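The form predicted alone is given below as one chain in structure tokens.
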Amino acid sequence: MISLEQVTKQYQDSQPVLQGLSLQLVEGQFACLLGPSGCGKTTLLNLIAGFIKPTSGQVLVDEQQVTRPGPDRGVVFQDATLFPWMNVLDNVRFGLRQQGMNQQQAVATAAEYLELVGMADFQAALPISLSGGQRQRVAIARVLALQPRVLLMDEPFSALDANSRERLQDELLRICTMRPTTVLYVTHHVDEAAFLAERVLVMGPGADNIRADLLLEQPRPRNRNSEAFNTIKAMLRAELDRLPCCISPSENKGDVL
């Protein structure tokens, strides 16, 4: 569904962030980009989103070259970026109205997706009154309501405490089961990739950005306390330990790179 063909991205006179990268993403798959800061994860996401253009090579979605953002690709950022002057319902409704949906249908659709993310009781609330996790639920509802074919997520839970992060990971898997979509999820948390992903792309700095391409066959949701889950984490850490300029996880804080 998504194809990158010999993509290089270089900012001004710096070294290329991505160089000669080729990659295919399968429709309906939940893939995680895992790697240290500065290895090009967000750049890769932004190329697929159409926010930036490659220096060379091309990015294709359904065999069509990506030249700009489009409604087929929804993006969830690390910060929820809600309109602070709009209540929760209006934040989700806004994009629907921009796409031409009538008022009654937009309200009904927004309410449906707020129900899906567990925020139905907060429709009249302003973003300032919500917790970080609640704001991210609204941000996810706003993107999903547009029914994109691809969901691009750039470390959306990294600013949350550990308990909130795990709860939203659970919710995200539940939502993706109910409303299947193709997901590309950027993270530097080993535990997060091990829990969420069907496929993990380990990225490192330098010309050969994709250092490992791993299919995780264990069924989801995975038990975070199981031996199988610890085996996945150990495998991912081993791949990260092979990277240059990679901080090795400690015994007590091994979930974060």
Second form
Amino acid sequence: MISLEQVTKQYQDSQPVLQGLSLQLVEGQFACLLGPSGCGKTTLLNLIAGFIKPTSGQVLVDEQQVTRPGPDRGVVFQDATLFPWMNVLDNVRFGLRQQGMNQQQAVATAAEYLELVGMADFQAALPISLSGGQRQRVAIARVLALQPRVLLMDEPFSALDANSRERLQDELLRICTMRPTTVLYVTHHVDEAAFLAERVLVMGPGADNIRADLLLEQPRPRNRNSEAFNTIKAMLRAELDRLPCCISPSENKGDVL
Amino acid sequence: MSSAIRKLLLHLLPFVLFLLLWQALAIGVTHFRNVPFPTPWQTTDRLVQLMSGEPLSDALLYRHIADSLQRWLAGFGLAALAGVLYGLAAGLFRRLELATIQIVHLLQLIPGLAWIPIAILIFGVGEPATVFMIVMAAFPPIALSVASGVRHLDGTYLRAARMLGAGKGALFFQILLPASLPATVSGLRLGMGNGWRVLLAAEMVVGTGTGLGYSIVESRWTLDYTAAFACLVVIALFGMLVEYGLFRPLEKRTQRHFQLDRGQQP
Ligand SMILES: Nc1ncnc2c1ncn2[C@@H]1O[C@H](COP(=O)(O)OP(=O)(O)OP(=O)(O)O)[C@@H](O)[C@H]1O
Ligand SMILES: [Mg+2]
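In place of the form predicted alone, the structure of the form predicted in complex with its partner chain is requested.
Expanding to the full complex; the earlier chain stays at the top.
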């Protein structure tokens, strides 16, 4: 179980990005974090991932405070960050080997997860030779293979063209229904949240970061053309419209762990 | 004309131009200064003679080549080892970099010939002095390139690796080392060139009396300038061989593999 208790995050001397934020992720639930650019979505995700530390408050995984990144919290980044000097299979195997899995088993497991994301035929390919969508598939496989407690995804498909994006959303839903996974998925697309989420956390800047916490009851996969889908979108849009659209970025990036 | 042939001709053009300029210079100097300036043809002719066994400064051309290569390899090898190790350390430990990197920058500014008195003072006349000079010429670019490669390493790779559970050892050997490989290869290439270029200066302090650089310097006394030119050609050819045969392809390969996710973002 993942929970945040009264978390505040402030970069250097600027205004705090997150303030007194409390949140619990529900086991097996697909949650989307929806909010305008600059409101702190990535910051929240990085806190859970353990890439950065909260200024105050606690991030807990199974009652244990998060102090560093680890394989129990798999992250899929916006761009795939596969290791370019390793082929696809080795990229997936890397994490498994770090867990102390033996060579043979690691290869088998990696192959299994590549199969799951539809990349079985690309084991020997180098990342450079793959399309953006294929790379994200591999990036998903490499964290899923570690069977993380939570899957943290930071706008993973936003660099893709509209068509691949929808295909990958379909795939992600298929995988998550097949093996229930706790997911926290960051996006600023209303469509994406409406299609994927069981729960939507609408986020805004400053104090009271979580502006709305909505449960979407409609069963998935949802039909993108249906009336019900449009209703969800309209509702989410209405929530977003209450927020200022852009938040000016603060200075000095570089406060990383 | 097929495009392959056209491309080949285009690549050969600089060499043809170079030979023409050389020829013109030779004719001009010979005519106006009344001293025989070796032409490309005379040089080639002399090179063939030397290659077929005519001695030069009391030794075969092959002996000179072998000795030069050996010195260069020794110097470059030492510089590569020291440069990569120092570069990794300086890239990893900010304090070490702050404390020492200016020295390396300084070393890089010192021209090859300037090392002669220093080399002689430290090592006396002989092989070690030569190798020392090559090391000093080759070390700075390697060290600087590796250090900056490590320092500017894409942090997301390290993040991703730690997220996947990598410990210190795996981070170093499986992420840091391969990720800084392109910078290392560029550094080695620069160091290789520097070392090769300083060879002539370095061999001026050798007491043993062999080497391409030595032979060129000796031609001042024997007046066999054509042989000196032939040695220059050999030096240039070897340099090009290592550059185009080894480092260019290597650099291309690593950079091709490592260019992932650049210019792919919206
Ligand atoms: N390392 C950092 N150092 C200083 N300020 C930072 C740092 N990272 C983020 N910020 C600032 O914190 C705020 C929130 O950033 P964050 O990246 O979390 O937003 P986001 O919601 O993910 O935005 P986007 O949708 O554009 O990705 C921004 O104002 C940003 O400039
Ligand atoms: Mg973000």
